[in-house]
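What follows is a single chain, given as structure tokens, in the form predicted on its own.
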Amino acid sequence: MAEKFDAIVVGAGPSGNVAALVMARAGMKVLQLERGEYPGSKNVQGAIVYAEALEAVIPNCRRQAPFERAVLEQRMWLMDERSHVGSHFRGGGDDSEQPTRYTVIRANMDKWLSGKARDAGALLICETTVVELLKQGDRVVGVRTDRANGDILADVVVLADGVNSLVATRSGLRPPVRAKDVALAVKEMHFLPKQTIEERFNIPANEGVVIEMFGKITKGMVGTGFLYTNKESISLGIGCMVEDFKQAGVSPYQLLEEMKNHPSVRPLIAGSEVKEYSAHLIPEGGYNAIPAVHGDGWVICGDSGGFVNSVHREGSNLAMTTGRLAAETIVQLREEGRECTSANLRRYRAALEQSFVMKDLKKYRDVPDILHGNRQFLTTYPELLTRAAHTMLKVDNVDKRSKEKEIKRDFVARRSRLGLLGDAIKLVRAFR
């Protein structure tokens, strides 16, 4: 007879680990299944973790978690082929305010967070693939794994198995991910001495820098480049929508190589040793691409549910928060003696709608379609703005009023007055 658990969590990433931790801490019998060799084995690259979301389940996490550097400096670059114009913020608030963002190595972070779930009583089994969900009618009652006698029963299954969520897709709980709703990002880890990183980025020990890059480096495709400083390495990568890669015929690796050779980027990684290269999918369809998040005997969270804020490049905080809210809903129902039916699990969706997760995703719900339909924001405007900055800052005995007129003529020639007005209206509508 198949063994029975109170809950099964599929996946040991941020959302799955938090869900398992919260339920195990409440005294539930929790089984967590991970197809990798260990939690984080498929995620060797650097990333950003948001401390407030983690603090909600692990108080004083800043003293315990394997953070690399606190992000106290943010740079945003709008780039053409040879230059960039951008903004720069540095500071962490008053002395009593703690940093909210930290760079991490995902393999270390996932392993540590999984350990917290195991310490709370969750049973983790790795190198195990969930083949399908077990059902009685429309109700999910467990999972079937690739192990011998691999059927396992549970009152509820938490799906946190990543962007493709193959388990949910195969079981018909959500449609396959569309190429227009998912980005493919490639990333390299560039290793440098700790002192070199701190001198090069002008940062003291344990403080870090994030640079986010937009514009012509993506060749008109919807996407971004990024750079994070770790203790002794730099995470450098770029990602674009899969549909754009297919249509453009450009390889992600080619895009990354060209970005590495950009005059603004090349000096920052000079002399580094590349030891790791990875590629991963990111759900960036936004609010309109979120599938059903609960049903009879199941909930979905993290990347599996499309919970990524691509406008602000936030993912781990949404993953941990959705994992926590899913688990808290399940714990509440159990304490009330209620079953995890679709009707009862509506509380999870309601909790999501009340959280920053859905509020932010709903706010930016039109951004993906606007960017897909208006490539000038990714090509023409970066070129116009960098050229305008070059014109105004060049000292060549031409008066500034003449320079301003030249810049205005340039913008009108490329977009027309009506086009400029229309673009401004689109941006206001997208970010209102």
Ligand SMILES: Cc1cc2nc3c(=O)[nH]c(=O)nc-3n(C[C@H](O)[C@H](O)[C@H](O)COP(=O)(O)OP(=O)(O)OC[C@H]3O[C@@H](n4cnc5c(N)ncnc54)[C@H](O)[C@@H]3O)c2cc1C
Contents of the next structure:
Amino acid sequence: MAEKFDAIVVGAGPSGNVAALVMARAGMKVLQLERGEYPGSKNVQGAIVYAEALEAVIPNCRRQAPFERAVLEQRMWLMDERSHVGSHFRGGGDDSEQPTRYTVIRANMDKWLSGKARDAGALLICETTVVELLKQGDRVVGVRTDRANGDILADVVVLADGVNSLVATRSGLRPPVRAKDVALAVKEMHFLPKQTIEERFNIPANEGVVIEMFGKITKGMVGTGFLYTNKESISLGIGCMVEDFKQAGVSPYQLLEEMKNHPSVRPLIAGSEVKEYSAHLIPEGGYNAIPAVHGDGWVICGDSGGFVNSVHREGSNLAMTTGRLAAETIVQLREEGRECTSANLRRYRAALEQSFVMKDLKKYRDVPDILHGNRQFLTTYPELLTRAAHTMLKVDNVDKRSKEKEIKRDFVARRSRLGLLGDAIKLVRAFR
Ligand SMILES: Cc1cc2nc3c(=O)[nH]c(=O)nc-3n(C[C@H](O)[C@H](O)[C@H](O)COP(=O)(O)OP(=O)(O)OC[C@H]3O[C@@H](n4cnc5c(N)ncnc54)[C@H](O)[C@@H]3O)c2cc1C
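For comparison with the form predicted on its own, kindly provide the form predicted together with the ligand.
Now the complete complex, all chains and molecules, led by this one.
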């Protein structure tokens, strides 16, 4: 006879850890299964973690979490092959306001958060892969693992198994992830002495800089690059949609190499020692790619449910929030003596709709399609804008009005007046 739990959580990333923590804290008998050697061993992230989402389950998280640096400064770069134009934001609210974004090393973060779930009473078993869901009719009643006699029963299964979500796909609970809805990101960790990082980025101890990069570095593919400062390392990465990689025949590694040699990036990583290289998928299909999020005896959260806001590069906070909302729904139903049927679990969907998660994903629902259909935003405009900056800032005895005329001519020649108007309308529609 298979052992039975109140809940099984598949995966020990941010969504699974928060779900396990919330349910265990409420006194439920929770089993968490993780295929990696330890939580975080298989996970890749930039990585910025958003404290508010964590604070919702661990109120004093800022004092205990293994944060690297509080993000003090955000730079956005629009790049052509040799230069960039950009914006800079440095600072925060008033002195009483705490930072909301921190860089982290995912392996440290996942281990720490998983420890909290275990302290609350969840049983974590690593090196165990869930291969399929056990069903009675349409109702999920447990999981089959890759261990001998590995069937385990539960009243509800929380799917928090990351972007591929093979368990849900194999069981027909969600369609397979499409190449057009998923990005492939590669990342390197560049190690430098703490003092070098602080001098190079003009930052005090424990505070950091984030640089988000757009434009020609992705060779017309929909994607972005990033650079995040940790205590003694820099996370540097780039990602594009899988469909675009397939069509362009460009390898992610080649993109990263070219990005590292870009004149704006190269000096920031000069002299560093590269110790880690990783690649991972990110679900970036947005609102339109979100599958059914609950059914009889199951809920889905985090990357496995496609909860990533690619416009703002937020994923871990959506993962933690969806994990929390799923777990709170289950705890509430249990307290009311109700079963985790699909009808009762509708409350999870309702909670998602009320939260920033669905509100933000809905707001940007057209962005993926607009970027796919309008590559000029990733190629032509970065080039035009960097050239415009170059023209205006070059001191060459040409009067400024003539320079403005030259810039206007440049824009109209590349996009036409009607094209410029159309692009402006598309941008407003995408981000309104
Ligand atoms: C390069 C990169 C940079 C990113 N940068 C950021 C960032 O800066 N900020 C941000 O907020 N988000 C970022 N993200 C997104 C973020 O990492 C994810 O949104 C987040 O990790 C999702 O958490 P999760 O718990 O849903 O899934 P995951 O973190 O993927 O965890 C899933 C877990 O399930 C386990 N698992 C999978 N299948 C099984 C199975 N069958 N049985 C048992 N266990 C299983 C996995 O081993 C894993 O531990 C980035 C992602 C990438 C790839």
